[in-house]
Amino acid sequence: MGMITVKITLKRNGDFMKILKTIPKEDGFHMPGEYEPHEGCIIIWPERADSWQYGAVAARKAFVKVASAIAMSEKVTVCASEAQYDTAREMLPEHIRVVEMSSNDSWARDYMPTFVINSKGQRRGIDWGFNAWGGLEDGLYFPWDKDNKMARKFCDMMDTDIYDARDFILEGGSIHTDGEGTVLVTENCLLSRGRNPHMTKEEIENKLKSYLGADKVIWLKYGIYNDETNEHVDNICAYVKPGHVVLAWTDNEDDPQYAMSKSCLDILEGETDARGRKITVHKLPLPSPVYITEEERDGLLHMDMEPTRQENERLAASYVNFYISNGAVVMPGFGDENDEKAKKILEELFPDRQVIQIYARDILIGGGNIHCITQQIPKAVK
């Protein structure tokens, strides 16, 4: 009996992701506002056990309202590790799509893709490098060898191309963009020694708008009191919308946080964005002061034979560490006197979309929040 030979023929239509070499605003691509529609967000499962406390089960579910209150109007992908996919397919609502995909720890916002679009609504991926803000010399953990490669494997699952920018240390909670040219970012994170301590700040600011097709940054010097990312801007100043930011703010001068608020407040009241508009700045509430409780202490593994935590710690708490979806404000609440007060003043300022406020203390003894956890996937065409 003869063999049949079949020939296969495989023609590249070019709808693989690839590698780019170029620079996006070169290219016409720069950073949407993050009001902007979106065509979905990113979130990873909650695991390490010396960032969750007691397993991560109370940050799990506060990673399933998350997710449930953003998929109520866009699409949410969340990752999880072999080990835990089980676990998250079967906490999750069946519309929130599951993906197996390894990571170091689950910080979306910090070193997934940052996305860019054109004029003709094509998306393409920026691959940024992430040492787990600092490297060696002020790093958070090690290794943070999986997480440097989620950005890419990201844009493959969703064939989008992706600029190689790994020479750059950079993590997406260090930068918050109006859409229109404005970049905001903060000194005690971008110029920190554990990032990238052979640019200047000059250096620095033409590889932000060269790859965000920003034309001018803003910089704030401070960002969070306490805050381990060497204070990113997404925990003290966001925009709402262009020529219009949030900022947190504590009336008490005898907190530390107070000199910090200020200092931004002045700079940010002094600036202009890239198209001439005076800032107008809300001042959003901070909560009290939230300090990490002996018990939640106690539910951390040691890191390295050291605590996560030391006793008594203040956490970075921020009310402007929320996320914007296509149809909601999700932010997030500490049992507070002001989480009524701040979710107002949102309501206020977003009153085309429905505010949502989750407790995401079980969040914040992980070291960030909802924010953090995040990461928006802009509508495109492509």
Contents of the next structure:
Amino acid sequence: MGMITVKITLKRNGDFMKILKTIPKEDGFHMPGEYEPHEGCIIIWPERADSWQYGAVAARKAFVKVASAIAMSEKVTVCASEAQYDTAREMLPEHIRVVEMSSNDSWARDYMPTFVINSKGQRRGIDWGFNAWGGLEDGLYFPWDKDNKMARKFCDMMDTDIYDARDFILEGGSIHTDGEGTVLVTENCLLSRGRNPHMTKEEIENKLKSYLGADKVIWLKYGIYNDETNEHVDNICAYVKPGHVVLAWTDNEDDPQYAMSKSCLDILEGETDARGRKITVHKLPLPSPVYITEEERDGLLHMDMEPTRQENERLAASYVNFYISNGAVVMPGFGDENDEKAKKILEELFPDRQVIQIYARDILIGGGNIHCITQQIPKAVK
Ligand code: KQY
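Can you now output the form predicted together with 6-aminohexanamide? The one shown was the form predicted on its own.
Every chain and every other molecule in the complex is listed next, the one we just looked at coming first.
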């Protein structure tokens, strides 16, 4: 019998993810404002018991509420570990996608891709270096290797090209942009010794401009008192539209937060943005200081035989840590008398979106809030 030879040609599909070594700004890409249209949102399922008290049971319920509120107006993808896949699938509504992806913790804002778009509506990701908010210098856990791979894994899954910026340590929560050339950051975070100590402030600024496609960086000095991220900007100040920001505020001059917020106010009021506009600052009241209770602290496993929270530690509670979805603003509540006041202010600032307030103490105990656990995927042609 004659032999039949079947010749198979394996061809690389040109649509798979490419890792790019070029510069987004030079390629015509920039990071849009969070209020611009989204394709969807990424969240990572909470699991580690030294971050989330009592085995993350209460945190998971809060994450489900956040994911469900966002899913009312855009697609939500939740990444869960193999061990937690079934629980996540069972607790989340069917219209939320659950994919298995390993991680060290659950802060999508900080290590899922920062997305940039161009004028043709194409989308790419940026893969920053991540070292758990300061590495061996003053980082918050070790190891962080799985978290550091998530941006690339997610873009691979989406067939989205990704810029390799792993030589630069940056978390998504440490930047906010108006999408029109201006970026907000804090000095305490971006100039911290655990991130990019080999770089000058000017070099860091140039890196941000070239990767975010921006023309101006506004350097606030501080964030929220006792914020373990070295004071991410997303907890103190956020754009609500071009030319307008909200700033976390207290009138109590005896609170250490007062001088920090006042310094930000002075800087913002003395600045113009990349387009030359003066910046209108809307003060968003802070809740009364929130302290961890003994019971909550007892519910956290120790990490390397050390407690992860101090007794009676003040937590970095702020209403500024909200997420802007296509149809809503999903904001934290703390059971505080300012919950309603803060909600009203955001309702006035976002007349076309529903403001949904979610009791978020169980997220706050982990060290962040709703903005920190989400990452938007801007709308694009691809
Ligand atoms: O971006 C954030 N606010 C996350 C901080 C997480 C710290 C780990 N406990």
